[in-house]
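The chain below stands alone and is given as structure tokens, in the form predicted alone.
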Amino acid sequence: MKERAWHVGTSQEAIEMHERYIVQTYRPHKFVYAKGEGVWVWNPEGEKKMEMLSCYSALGGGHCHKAILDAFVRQANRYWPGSNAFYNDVAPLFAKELVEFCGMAKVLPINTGAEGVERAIKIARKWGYTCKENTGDSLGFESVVEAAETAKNWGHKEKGIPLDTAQIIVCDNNFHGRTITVISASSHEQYRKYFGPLTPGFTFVPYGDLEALEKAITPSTVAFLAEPIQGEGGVVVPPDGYLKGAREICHKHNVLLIWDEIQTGLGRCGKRFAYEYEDARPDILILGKFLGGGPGQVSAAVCSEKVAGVLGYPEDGSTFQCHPIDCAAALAALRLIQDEELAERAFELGNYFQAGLENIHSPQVKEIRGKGLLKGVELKHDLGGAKPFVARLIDEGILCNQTHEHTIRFAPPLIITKDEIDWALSIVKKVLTEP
């Protein structure tokens, strides 16, 4: 074959393409990768700068982590997805370590965290219109009697609602993806204009707001779909109690609870799950970003013994379920968060990284909130919004973005040290203390 060129020369010549040839749905700083090694990014001319958005919490490991890319690689060697009319050797390793990470039955994976929301979605309405009673394993009851009879208490009997009525509550100022059912979920009019008819079969309730989620329960509900922490929303963290309350309403009402723990889940937060903040333990868990490790491109419904087995065939499928390529980065990254204790690690770097922000004192902020190492900082709303400072924190050295307008998102890697954290805190303090 004829030698040609694998990238681009220049950064400029990367965005003057890029705007060029691929359809504009995103605003990018006018920053290019060209290399990255940990917490580290290159851009074509040398320019270093600190990674502190990791792909919206996908690079957990940082760039090019030797575990992850050598599992990538090496199954790469071995031979590319074969098809799911057929097994492969990687999948069911993956699925198993996965399932037992999770502590729960059975994972439908996927490729992208809006497949998953949808797959989550498919689940629950099917088990509303098919499920014959609710045994409460979701709750941990540490016998079927005990759950069995906790069910009987509080009334549960066969769901089965009609076909096509089912409803799902959300919340307002989510962000699940952005495929049309998903966005029909959403209560951001961005995305929703322009695309209808939207999927019906939707309610909205406030975040946060326990009575509120409890009105909204008709006998049509099948579920509740949350985030643990609202990520795009603006790392907001909900009132505590509330998602271990939200649990516990679901179960006396049998609606399936379903937490959202794409970006907040695999040790973001200090914890596996944002939920065990709370053991709030979920029906379906689902999970995405750094379940690839990185390079690999991995969601999954995680269902409870209750929901594992609604699915059959041939109600779902896709050509790269179970990509073997993807598994095995997956299965990298799994083992990564266990054997160097990633989440624990987010713990207390998170814990450093906020009194870190918090002692800055900057008169331009409002608040600072988060859990592990994902950080938002809420600027004052008549500074006109958080842009002009994180294209000055990049100008500085730090790659991070604003979400929800006023607030500054940071999500380093998760193997990030204090020296590091030192460093940014104090390009932090720098643009949000001097003129």
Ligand SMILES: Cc1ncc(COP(=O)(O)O)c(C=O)c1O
Second form
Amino acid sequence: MKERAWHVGTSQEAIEMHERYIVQTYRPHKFVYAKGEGVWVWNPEGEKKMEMLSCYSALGGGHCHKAILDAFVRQANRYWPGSNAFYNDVAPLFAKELVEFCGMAKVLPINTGAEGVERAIKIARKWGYTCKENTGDSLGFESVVEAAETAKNWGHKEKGIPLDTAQIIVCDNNFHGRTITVISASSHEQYRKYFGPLTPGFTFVPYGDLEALEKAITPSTVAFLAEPIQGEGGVVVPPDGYLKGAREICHKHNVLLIWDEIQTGLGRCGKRFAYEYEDARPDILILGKFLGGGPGQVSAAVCSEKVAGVLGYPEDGSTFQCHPIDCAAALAALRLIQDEELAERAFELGNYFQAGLENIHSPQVKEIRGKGLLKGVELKHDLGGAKPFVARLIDEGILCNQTHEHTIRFAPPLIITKDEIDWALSIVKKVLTEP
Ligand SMILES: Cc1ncc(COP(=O)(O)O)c(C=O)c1O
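Could the form predicted in complex with this ligand be shown next, to go alongside the form predicted alone?
To see the whole picture, the full complex is given below, headed by that same chain.
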């Protein structure tokens, strides 16, 4: 039998076939991945580039990290998902280590980031409707007495919002994903325009504005959902005190705090989680991207004690939830973050990278923002947008992208070295200072 190909042979072919057969909802830059190793990648023609986007932060360990790859392959050779009709022997270990890593109570695993956000919304809404000290059945416990006791220990207060009226406060300029409910929580017209009727129940406030947040809270408010740094929104860092202030306001009004750390979490911003900069522990923490290590598709709504018992049978589920191969990669990623101190590394190298970017003193740059190894370089708006600069950076050897119109985003793998950052800085300097 004739040997069949498992990938296309040239960049040109890949681009043409992609555009012919895949619905074009993105406009990718014209680089085709054919091989990856750490922070370096190659196209089919053997051209080498530096990875400085990391699949929107999903590749904290870089490409094909041995520890993650070994875990993934090891499990792929044992058995494949058996569905949530049965238990498996990998997901519980991953869940235990994740819950301990986060200092939370329980986790609801799922696959994509947007699905994690959906789960957080479900938990928050049900909590709003059923969180009364005496509604045992809503908490998923065997007995009303046990549930009431637990609820009391968890500090639940009466909420009892009438069914179907819950409101969740979200921020202008957010990005939480692309499902219908999640785009309903977006202020971006281009994500929502043709997809109505949208899901009701979201109230918008400006990002970074604590006064607006407190003013927007009504008796129907169940949660405040936000990113500690808006990644897709242009690497927008809120004012100092915002995270802690949001925590306090939510606490004061008995409203859940939900941080979407899908992009900012798991070491990316120089702490395990970006909210740790202000000790603003959430009631629900949403994770994704690097949670699956790169090869795995794992996201999660990680629950504090307060909401850990809210959802129960048969209120949620998905075929590939707790997928053992994905969970094996996720477990390896969690251990890698701790063993190699990736958060501490991102903190140090992030400061080094920031200083290097500032030292370029480019007259084209308006602002350099970000924490850890998530950086946004906003260009002056009269330059007409970041896209041509990104194209030049890619040509010169650095894969990155623009987020929002005017900002170049850099999010290298957390295993990048100082020397590699120096090399990247030399390219950035060239692109931002030479015509
Ligand atoms: C903060 C944030 N939330 C949610 C998502 C959506 O994740 P996914 O694309 O896996 O659905 C993203 C993706 O970029 C994100 O950055």
